[in-house]
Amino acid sequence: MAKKLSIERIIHNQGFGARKLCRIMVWNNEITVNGQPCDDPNTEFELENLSYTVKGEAWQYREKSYLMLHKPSNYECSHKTQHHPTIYSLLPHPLVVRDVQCIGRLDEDTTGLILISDDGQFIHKMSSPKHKVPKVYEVTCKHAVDEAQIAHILKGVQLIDEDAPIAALECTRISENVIHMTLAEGKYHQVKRMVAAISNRVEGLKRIQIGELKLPDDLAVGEWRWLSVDDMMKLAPK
């Protein structure tokens, strides 16, 4: 049997405020459901394929949130920032109320693909080292990168405070100063430290892929979108 909830509870669960406020919005004709006005907070609706508007803004009911964001530079991946704006300021307020979390933080000066969700199991699956989800970074280096340095990264570099050398899963030279590096771990400043270990320095760092999910060309810097079914399939472990 399809699950039903009252419109008051639906709007509340989706992050639009306290139950009392949601009730008032319904009474004030600020809510439509599946294209129809609704002024009774107790009216129940099936949740599957439910669409609604709040003060004219269209939404789709989602039990859990799964998002991608094209992170800009000079944004912090934290709800409590120190020096720069938070990436959560780029999201609609109802999603922030739902306590979405980024999956694997990027440094403030690193850009690119970041996943965000309020599904604890999904967050764990994507971030846990045991699942070894590969991530691809586009690395712009200060000095030209030669084939010997690529080979060193693939063989493994010794980092301070690490017991054994750490190797990239893949490392490809794109141009004289740009490489694509694939890692399965997420150690502190890992890309920057690995590049430093081959006597070079990172000048620009952008995450361009997680699993088989690539940063879309049409997702502008600072923009976000919902993950599609196809996107989720690309993130599923093989």
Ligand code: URA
Contents of the next structure:
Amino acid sequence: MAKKLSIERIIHNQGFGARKLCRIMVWNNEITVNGQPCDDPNTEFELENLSYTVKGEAWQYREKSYLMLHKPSNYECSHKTQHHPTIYSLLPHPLVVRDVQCIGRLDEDTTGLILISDDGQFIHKMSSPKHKVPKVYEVTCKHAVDEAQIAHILKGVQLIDEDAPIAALECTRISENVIHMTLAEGKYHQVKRMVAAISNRVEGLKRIQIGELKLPDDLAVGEWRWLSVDDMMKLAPK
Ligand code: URA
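Having seen the form predicted alone, could you give me the form predicted in complex with the ligand?
Now the full complex is given, and it begins with the chain already shown.
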């Protein structure tokens, strides 16, 4: 049988505040469900394909949240930040209440694609070293990158504190100073440390792909969107 819940519980579960507050919003006619006003907090609805509005803003019921964000520079991937605003301030408040977490952190000066979810299993799977989901970075280097440096990155560079050399899965030159680097791991400052190991220096870093999922051209810096089924398929490990 299809799962049903009262509207009070639904909007509470979706991150719109304490049960009491949600009840008051329903009483105050601030909620519509599937296009109809609803002023009884106990009215039950099937969860599948449920759409609702809260204070005029449209939402779709989601058991779990899966989203992507185009991270700007000067934002930190942490709930408790030190120097810059948190990336979570770029998301609607109900998602933050649902305790969404980013999957793998980017440095504060790194931009690009970051995944965010409140599904613990998904987060674990995507971040586990066992699954080795490849990530592609666009790296702008201080000095021109030559073939020998690319060969070195592909062969493997020795990083301090690592037992064995680490190699990029792929490394291609886009222009004199710009390379695309694909990594299987997500070690601390990995791109910056690998580029330093070839006697160069990262001046700009942007993550442009995770698995087969590319940062969409039309997702502006600072914007987020829900992951579609198609996007999720592109993240599934091969
Ligand atoms: N590697 C880095 O050095 N920084 C990032 O933010 C991501 C990968």
